[in-house]
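In structure tokens, the next block holds one chain alone, the form predicted on its own.
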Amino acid sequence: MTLTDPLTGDTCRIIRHRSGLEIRVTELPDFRTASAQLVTKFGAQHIRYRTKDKPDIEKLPSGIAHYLEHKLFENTDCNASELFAKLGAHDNAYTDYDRTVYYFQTAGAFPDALRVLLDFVIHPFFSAESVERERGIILQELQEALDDPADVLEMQLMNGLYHAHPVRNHVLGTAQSIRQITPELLYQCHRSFYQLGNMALCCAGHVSEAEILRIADELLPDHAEQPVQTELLLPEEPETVCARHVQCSMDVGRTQFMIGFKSPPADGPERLRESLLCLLVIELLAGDSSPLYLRLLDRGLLHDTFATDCLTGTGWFAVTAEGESDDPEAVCAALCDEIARMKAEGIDEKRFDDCKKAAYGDAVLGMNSPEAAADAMTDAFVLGIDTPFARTALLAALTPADAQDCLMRRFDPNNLTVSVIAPL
């Protein structure tokens, strides 16, 4: 399958090889650098499951994708970072709630290295003293982790957010949770999600795929295994917020914030359709050329540390805005009172016009470079969307009602968490 950006002419191919891996490359010949990404749609949030042949609940200790994810760079000889230093690549990894990505750049050698990654993750080696040696290294970054004030923001914020999904959790999961973790359940989880018809490889790029498809021949299986079905359980998640405040003292200079709005989740080309649509309304609330950000600085309860986001997930959906404020509840309250104005005199088609313009322009030129682009197959894969130039098509599409539809479903003032960290 052939897909095109019908702005840019870039082109997409996908093909589904032979061992039921799917590969999507997107060949960049004006560029000297290629990316690779290799994903599976298996995250920290997939700590309860069941399978196709067998009834019963399983059930992992949370942080179980992470750990997954140290592991597989090693094998009895060698790590795959030494390889990948010797070829010139720099190579790197990242869970999050919904997938396990493994990536590196180049400027050359582009087919050892996709030998390299391609062998190290599909064929995994755990013994216990390796396993054993990790724990320790997971527990110092999870340490490392609980003494990060962005951390413990955003982990405080779900935790009010949610009452029972998984996005609670740490992706690095509890020291605990950690300490359960064996090389019999790592195994597991690389048999269970690691099949190639549940993963990715996306390349972009300084590519051929000719090239890739020969190297996908030489070392992947001639046929595709029988797939061991999986079906993610997910707890049932009430509409409403577990805490309305959630607050923590540490070593900061300043007292942080982050608001949270809660709404229900959205799936596939959906999901991103509603969180572009969330972005360009948060951007119109709260921007930094809105109304009411000037105002909040004007009057001292913002610095320019302030940002806004939009996170969701399998069964999640959260729009944020963040920084740093004496006083975050005012700006609360501040922002609560926009979007009730917003609300009642409508949105302001003229801004409206403006920010889809810069969100427009931002996506345009954030798929101009192989590692963007490779971000964007990863992204358009896991979400179960064939193309990966989707975004700009979307935004294309928005109108001020479909803001203003957004602004009163999902930015409710009685449906948000305020998360805050306070100075010692």
Given for the second form:
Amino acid sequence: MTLTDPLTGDTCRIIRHRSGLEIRVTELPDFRTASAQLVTKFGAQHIRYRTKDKPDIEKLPSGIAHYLEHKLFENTDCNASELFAKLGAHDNAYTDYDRTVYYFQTAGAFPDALRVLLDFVIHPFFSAESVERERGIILQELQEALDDPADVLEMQLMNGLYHAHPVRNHVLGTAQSIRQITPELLYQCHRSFYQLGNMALCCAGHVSEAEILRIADELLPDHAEQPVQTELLLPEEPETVCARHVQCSMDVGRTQFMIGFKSPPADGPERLRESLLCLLVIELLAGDSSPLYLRLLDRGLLHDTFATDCLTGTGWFAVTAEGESDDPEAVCAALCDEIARMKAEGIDEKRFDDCKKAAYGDAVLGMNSPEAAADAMTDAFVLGIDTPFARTALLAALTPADAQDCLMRRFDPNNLTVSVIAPL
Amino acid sequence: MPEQMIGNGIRYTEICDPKFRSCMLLLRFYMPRDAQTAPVHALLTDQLTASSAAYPGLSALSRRLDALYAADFSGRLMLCGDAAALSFSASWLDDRFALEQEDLTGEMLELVTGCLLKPNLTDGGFSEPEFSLCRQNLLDDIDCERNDKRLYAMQRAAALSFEGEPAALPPFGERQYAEAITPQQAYAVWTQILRTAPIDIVCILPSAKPVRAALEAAFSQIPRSPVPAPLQAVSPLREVPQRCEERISMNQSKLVMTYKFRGIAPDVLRMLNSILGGINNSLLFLNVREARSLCYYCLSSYSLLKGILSIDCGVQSTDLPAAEAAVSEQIALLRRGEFPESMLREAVLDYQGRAAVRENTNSGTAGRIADGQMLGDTRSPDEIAAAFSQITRAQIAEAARQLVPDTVYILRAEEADEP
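Show the form predicted together with the partner chain, please, the one above being the form predicted on its own.
Starting with the chain above, the whole complex follows.
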């Protein structure tokens, strides 16, 4: 399948390899580097699942996807990073709630680096000793995260918004759950979620589709294995928030807050469209060109930066606004007043057009490097859509009426959480 | 490199690269800093990007940037040696993508030069309420310096290592001086900078546009008498290393160790840093993190301008002595030249790879050019890589022997940090 962005002329080729792996390629020959990402739809939210052939519910310690990400780098005789380093490729990986992504960038050794990537992710090797050694490193990573106010603020917000969804757990897990992870559990996760049919290879930049396919043929099985069909089991999640206000104290200079509006989840292309709409609406409500933002600054209620976002995944959807204020509840009240006003008076069409233009500008630049293009293809794969170019077309079709509708559906002042970190 | 002077002390470099879909303009002003001016410099990066005479008030400029397809104009403060650089960057979509055929380049040049050269003024100072808000933001930044514990530990170690030097001042300056800044004082500092700062401008464009002429015309209105900034300000060596420990309520302790040096060739120092703690498989990564599980990160960094190499890591309090000993062991290995020969090649490849990735964005390309001009090193990445590949194990070992221990700084987690 070939998809083309009418605006920029970029193309994305999608090939289903005979091994079951989906391969997505955007050739950008003007760039000197190449970027490759190998993604599996297995992330921090996968802590309860069932396979088709076994009726029992499998339970995993939180943080296991991230632990597996760390451990896969270890081969029988060396660390995959050492192999990348010998090739001059820069490798890394990250775990999110819905995915784990392994990637590299390179200026001159793409074929060999791709071989390393495919090999270490697909062929696990864990010894009890190496799994134990990694535990200390991951516990230190967790300690660092627990000292990061931004991390704590968001985690605390998710615990206020959600009663049971695994997004309540830190991606790294807890010290207790990390201690429960064994080589056997890691192998079990790999068997269940690292099947090629659950994964995609996204390559962009100075790459050749033919070369990528040749390497895939060389290293991957010549047929798709019978998939271990896994079903993610999410707990029943009420529509209402778990707590209206959540708070802790840390060594921070000023009070920090994050407000989150909970609303029903969305999947596939609908999630993308709803996210774009929510980002437009929160920008209209509280962005740095909004009247509300000015009023908050004027009244001394806001300090420094005020950032808005839309955070979403399978089974969860939240629009957020965060910043620093001595009175977060007053900021929240002002935001709710503005929501009520905009619901009653409607969306300002001129500002809607300007915000839409800004979103369009971001979308055009979204594929302007090998790394960005690979990111966009990975996002699309995890979302379950083909095209990485959907944003510009979706944006073009959005109207003020769509934004008004989104405002009514997703910004409920009675369904929000205020997460606060107060100075000690 | 196509660089030219477009005014007294104003260096302009323009690169056209059709792979980009946006334009990038980077302007750096270099000046000395002291306790009084340090917070003013930090304030100016905010003040000058918040409004202008053409876009007064707090939201007018933001709305204009939104309407220009998410164009961006922002400022940041850089500390370079004993000097400061006010760095302003503007980026905007290439004109060919404008939906209504707007002249985005012309609009942005007017906006940027307006903000910098025709700010919103009242009674000889920056106008309210923007000034008070920017000053409040600065005070917040000063109050929040401890939020990022890793950065805070690095800053404290720098303050101790550079005691008595301008580089010891905190990045945002000291609160007492920040509180005292007036709109008139801030504007006076800015006019002084406009008159005296050496200025580097780098522009990266998808295709040729009349940027140089517009900037030349705008800056020609300013009477200029440039004064060199104290960029190269090597810090004195310490006869007896110092130790300092502070406590803070947090989960993970931080360890920073600094070493000063004299007479190490810049390329050798950069290779040494890569092997010690810069590349993915550095000595610190392999021997402190991977082999002993002491930490999640353990990295090294350096400043050629100050003559210092720093190592920092986050560790459990009980492991602080082991981590310090392990870091010292890696320095000892370097001094004895005991590291795999392959690391030399990997360090060169690492540099080549990073340099190539940096060129994937126009901001990366502009930053690379501006950094090179600041350091007086205008070699291309390929030329630098070729020079790196000539460096030998013996040179690295000899350089490592020039490292003089300076400061061990520990930011200890006050609470029990057993995870």
